[in-house]
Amino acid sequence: MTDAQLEKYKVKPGSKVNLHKIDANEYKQYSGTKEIALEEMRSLNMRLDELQKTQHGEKSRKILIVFQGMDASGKDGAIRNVFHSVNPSGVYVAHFGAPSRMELSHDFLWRIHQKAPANGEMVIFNRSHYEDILIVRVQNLMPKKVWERRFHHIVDFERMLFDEGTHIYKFYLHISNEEQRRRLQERVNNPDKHWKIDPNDFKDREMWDKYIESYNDVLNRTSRQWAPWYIIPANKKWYRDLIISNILVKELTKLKMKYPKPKMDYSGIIVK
């Protein structure tokens, strides 16, 4: 896919997006079929593996990839499919659920900062620090003055990470209300998927519009050149994965990472 096609999904700083007006079922940026896309994914998987191995060997950059989205938007599936071929060495997935009592006794970014990548690491956030705006706002867990100032704290936090060598890519997986209903019903109908169901999922569904409003604010107010948001149409799982993979391969290639120089000239050495 071309750079221009992929740029369509980036939230430009200062822009005003409205998720109600964005088609979660869109896939026409791609001219091929689902079968061709799955074949292309194999090549992208291998290329992403090469890029990650180079980053891990170089050990001078940090990569943070954030996944957010409504319940059943496919965060787990996207992580599994996009990073299918990536060597687990140097790659970590951090999950952020409800904070523990210990975590609540610190500032809201304390638990997040501990999971941020070190040099040579690629860390994937399955949910993230943005939950501390989204959840507390929609469910009225804290007064507005608390979650409102967190917008500034998060922007400053991500800027600090970037200044210290962290490259940040944030993906909002955008599904429709009807697609969420279908996926949740599929889980209900399949006993093997009951473990994935949280009773609160059904309560949260009743607050769909409030969550969308909150996400609109997050996307509009925290997308920066150094930490951009991408809105990924996610009704079609294959298209979701294809777009995310293309964006990551394109952006990581731009970093022009290289393996470190060898400590000596090994040419001509015969190992006995």
Contents of the next structure:
2 protein chains.
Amino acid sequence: MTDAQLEKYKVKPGSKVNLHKIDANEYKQYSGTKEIALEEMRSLNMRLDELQKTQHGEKSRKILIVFQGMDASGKDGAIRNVFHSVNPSGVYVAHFGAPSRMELSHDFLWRIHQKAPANGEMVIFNRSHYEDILIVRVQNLMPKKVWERRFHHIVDFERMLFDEGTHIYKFYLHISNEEQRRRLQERVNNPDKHWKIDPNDFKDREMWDKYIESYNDVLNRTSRQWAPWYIIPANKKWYRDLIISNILVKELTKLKMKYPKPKMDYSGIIVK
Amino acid sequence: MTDAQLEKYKVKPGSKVNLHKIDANEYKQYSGTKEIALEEMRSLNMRLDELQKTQHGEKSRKILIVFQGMDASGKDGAIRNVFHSVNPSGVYVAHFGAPSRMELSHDFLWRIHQKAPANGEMVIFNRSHYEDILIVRVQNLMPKKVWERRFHHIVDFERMLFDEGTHIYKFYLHISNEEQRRRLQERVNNPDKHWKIDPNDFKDREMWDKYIESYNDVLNRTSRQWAPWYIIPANKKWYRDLIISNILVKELTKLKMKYPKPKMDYSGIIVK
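What would you give as the form predicted together with a further copy of the same chain, now that the form predicted alone is on the page?
Once more the chain from above appears, this time first in line as the rest of the complex follows.
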């Protein structure tokens, strides 16, 4: 995929996006087949592995990849498939569930900051500090003035990370309301998956429109050139993975990362 | 492989092992071929993935897997190959390099403890608290009375982890002196790998016998039924991976982990 093709998934800072108008079924316009996509994925997987290896060797950049999306939008699956071939030593996935009592007694960025990547590290956030606007707002957990000022705090925080050498990529997995219904029903129909279901998943679904409204705000107000949001059409899993992988490989390639110089000249040395 | 076959790699508590007498080339007695081994690996990889998924769902046990071995013994490669198919969200690899100034200003277990697994987590230590005996002793970084008492502290620490629900498996990757020479020479012969070489790797090699002596002590004094050491013949990479995978799959299967019960009866629910 060309830069121009991928660029359209990026939320341009200052622009106005509306999730209601974005097609979660875009795969239907894809000219290839699922088989072609999976073939391409294999090669993207390998390239991402190479890029991570180089980043790890170079040890001068930090990479942070954020995944957000509704329940059943496929965050776990996307992370698994996109990073399938990356060395497990090289990538760390941080999950941010409901905050613990101790976490709640700190500011909302406290637990997030602790998981931020160091030089040479690639960290993936499965949910993130954005929940501290989203859930908080939709479920009315705190007054508006609290979550409202967090937009600024998040932008400032990410700017600081960027200024200190962190490259940030944020993915919103966009599924349709009908697709979520289908996936939740699938879980219900499969008794082996019942242990995974939380009764709250159904309640959250009733708030769909409020979530979309909140996501619209997040996407419109926190996308920056140095920490862009990408909206990924995610009704088809293989298409979702293909787009994310293409974006990451393209963006990380642009960083022109390199292995460091050897510490000395080792040529001709005979190990005894 | 049968339990009995795998049992021989375990250092029986109270027994006396001597690395000088253990064959790092055991693969030569293997009745299968490399191809058969790789085929078996694929199925072991899948089973390990299943076991991790169940552990993660069950959320009542902590799993800690420790890798130790000389330079070039293949710790990185083994971790990569053995955990290749495990969900990157499900496994965290902690590397313990030379301690930072802040880490050094704490007790030696301080930085280790922070990376210990929680319920449902699988954590891999690439090097570990054992370095605080091994390197310290071989390089004479601290007086004998300091590293000597650490044997007890480590055993006590691991016992505490076990009593609190942590299952511990420790792998020593056993290569021969000649194999290490060959691997280091290979790195020297490949200019693309020079950035990875540390001149100290060659100095460490001069201390080979002192390292073996120290490892012998560690293996003999810190293997317990509840935190056993396994000595893995590691001159051939595919054989090393095959043995480790077999042991892990066998041991984790014994834990009889199960997905939790559903929170309620979801049968017949229609998602709207």
